[in-house]
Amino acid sequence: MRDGVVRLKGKGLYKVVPGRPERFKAYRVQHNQARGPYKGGTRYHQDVSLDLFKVLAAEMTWKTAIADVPFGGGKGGIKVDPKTLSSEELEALTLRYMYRLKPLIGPDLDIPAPDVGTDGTIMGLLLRQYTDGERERHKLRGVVTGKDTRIGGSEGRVRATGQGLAYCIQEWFAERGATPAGSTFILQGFGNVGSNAAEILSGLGARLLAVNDSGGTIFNPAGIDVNDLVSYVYDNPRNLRRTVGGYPKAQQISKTDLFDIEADICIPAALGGEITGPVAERLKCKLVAEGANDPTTPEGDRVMAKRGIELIPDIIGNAGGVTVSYYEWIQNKRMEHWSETEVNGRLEQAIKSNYRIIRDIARNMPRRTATHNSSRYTIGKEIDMRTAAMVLALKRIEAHYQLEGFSQ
C-alpha cells in the first residue's frame, strides 16, 4: 500500500480513507392527513432540498386521493449520494435517520416507503430501528412499506409503479379499440419504474426503440430486447454503474437525439423537469406517459397541448406504487399475505377505474358504469388531463373537510 492506495489482484486499485464523523441533512415533510396517515417515499440523493420535499409531499397528497387510498401526503430523505457509501455506512446512516425520525412517524401517523436511492433493504433497516425494543413489534410492521416480501412486504410491490403505468397505457389504447401490441416506445430512465414498465410493455407486444439514463443513451431501430438489457444493467458484474451505456446490441447516441426518435409513446421515468418546451417541440410521439414525478415543465405541457400530443399525467401514471403500498399496509394490519395475482388484480381495477374517471372529467362526460362513477367529479366543461387529475384529487379531499368540518 502506498499513500493509502491498495491494489487487489484482479480487482483494481482502492483508496483507504480513514473513518471520520460526517453530518448529513435529513428531512421529513408532512403535508396533509385529511384522508389518512401521511404517506410518501424516502429519497437518498445529493440534490434534494427542503423545497423539493415540500413539493413532493404535496404531490403525494394528490396522488393518494387520486388512487383513492386512505392516506395523506408526506416525503423525506437524506441529502447524500448513496453510491459513495459502503453498505456499512449506508446502514449506519439509515439507522440514525430512523432514530431521529421515530417520534414523528408510525403505522397510523406517517408511513415512509422507497424512493430514488432507496429500496427494500433500506426499508428493512428503517423497520428494524423503529421496532427496536418494542414489545408488540409485529403490530408496527406497517410503519414502512416497500419491504422485502420475507419481512411483511407485498407481492408485486417492486413492479407496482411500472405495472400501474402499463395499465394506464393499456387503457389509453383500449379507448381507441387497440392494444399496445405492435406499438413502439422510447424510455428515459432505466431504474425501477422504467425497467419494469419496459418489461411489462414488451410482454404486451410493444417494441422498445431507445433508452436514456444517467450513464448513456442507446438506440436500435429494430427494437431492443428488454430482458437482455435488464441482464446487462443489473446482472453484469462489470457494469458497476448499472447503466444502459455501452450496451453492445444497440448504437450509442446522445441524450438530445433521444427525443428526435419517432415512436408511439414516450415514457419519461427519470427525474423531474426533463420534458421542457424545446424538448416537447421535438417529440415525435402520440402519447407521453409519465412515470417520473414532474417530468414535464409547464411550458412543455403547453407545447404538447398545442401539438396534440396526449398525456397520461404522473399523478395517475405512477400511482401504482402507493396503491400497492396501501395493500401492503392492509396485509400487515391483518397479518396476511396476498398472492401477486390478487395484488395485481386489485391494482388493475383501481388504476383503470381512476384513469377512466380522470378521462371523463377531462372530456366533461359524467358517467356511472359498472367499473367507475365520474358523475360527481365533472365540472361542466372540458379540461386537460393534468387539470382533470387535480380536480379528482381536490374533490376527494374537499369531501372530508365539507363532511367532517374543521376542529375548533
The other form holds:
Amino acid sequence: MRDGVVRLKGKGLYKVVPGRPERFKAYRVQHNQARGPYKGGTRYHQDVSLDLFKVLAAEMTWKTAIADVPFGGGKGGIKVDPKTLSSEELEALTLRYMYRLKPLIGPDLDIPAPDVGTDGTIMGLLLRQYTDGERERHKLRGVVTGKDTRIGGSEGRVRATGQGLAYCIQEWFAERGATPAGSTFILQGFGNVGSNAAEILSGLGARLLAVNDSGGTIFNPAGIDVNDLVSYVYDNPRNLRRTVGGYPKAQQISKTDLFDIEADICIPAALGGEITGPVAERLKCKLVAEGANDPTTPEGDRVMAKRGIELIPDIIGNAGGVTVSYYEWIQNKRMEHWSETEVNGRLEQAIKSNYRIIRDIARNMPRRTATHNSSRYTIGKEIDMRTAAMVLALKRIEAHYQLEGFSQ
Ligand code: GLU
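Form predicted alone done; form predicted in complex with glutamic acid (GLU) now:
Okay, now the whole complex, with that chain kicking things off.
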C-alpha cells in the first residue's frame, strides 16, 4: 500500500474459468480513516479506473462524515462488465478478488459493500472467502455489509439508498409546507437506487414521467406505473439486459429528450458526469436530487445555480446506503437482528437531521432544535448546498485531527 492506494499484487491475473486464464484490473483505494474504519462499495464496471476509485473513495470519506457514522472512506472493484460473465465466472472472479484483498481489509479496518454491478450475492461470496478457514468466523461477519438478510444482512439495506433519497426529498417539500404527493419526477438509472427511490416516491403519491437507462429511454406523460416497470425489468426472463428500454406502456424517446421533460424533480441515479453544463441548460425541473455518486459536473453545478435549480447533493442524497451499512455492522457485532421498522425509524431520523444541518449551513442559520443542532457548523455567510455539505463533512473530520491529534 502506498499513498492510501492498495495495489493488488500479481498484475491482476485472475483465473475465471479453470484452464483459461484472463486478466482483470482490480482495485481497493483507502482514502481516510480519521473517523473510523475505511468504508465503501465494490464496483464491477467496464469503465472504472484507479483515478475514478480515488475520487469515489474520497467521496465516501465525506459521506460517512455527513451521515455521522463512525467510518472513513474507501472504494474498490474490478474493471469488468458483470453482464458478460456467467454466474460461475462471476463467482470465481469474486472469490479471487477477496483472496487478494483479505490481508488489507477487516471488520475494524476496511469494510466493502455493494455498489454499481454488485449485490448481496456478491457480498455473500466475499464473506465466504474472507472467513474461509477462520476459527472465529462469526466474529468476522461485519467485514462486508449489504449481505443477504439470511446471513447477517440488515433489513432495509437493499432499499436504503433510495429510501434515504426519498427522506431528503420529503424534507425538501416539508420546508415548503408541502409533500411529494402530486409532484412529478424524471429518473436516470433504474438500478438499485433508481428503482427503489421511484417505488418509494410513487408510494408517496409522486408521479414518474420518464426513465432513462443504458438500454433506452421511456416516457409517459400520464405517469409510469413503477411496480409494473419493476416487474418488466427484473421479473422478465426475456429482458436479459434488465433495461427499461422497450417497455410497452410508454413512448420510446431519445436520451437527450429526457432532460427536456418538464417535471418537479430530476433524479440522476446512474453513473457520474451526466448532468453537464449543456444538460443543465435544458433541465425543466425545480430540484435535482442526486442518487448517483458525482452525477453533476462543476459546469453543471454553475449552470444550475445560475438558473435557480435547487440541489440535494449526492453525499447526503445517497447516504442512506452507508447509514444502514453501519446499522448492519452494529447488528453483526452484537449478534442482533433489527426489524425493518426499527432500521427505517433510525434512518429517517439520521438522514433528515443531517439534511437539516446542511440546509442551515447553506442559509447561515445556526439553530439548536429538538431534531438537529447546526450551531457548530455555520460559517458566517450563505453558501450553496454542495459546499454546505462539504463544510459539515470537513468540520466533523477536523474534530478528530484537532481533538484526537489524528495524524494518519
Ligand atoms: N456504495 C454505496 C455508496 O456509494 C454504499 C457504501 C457502503 O454501504 O459502504 O454509498
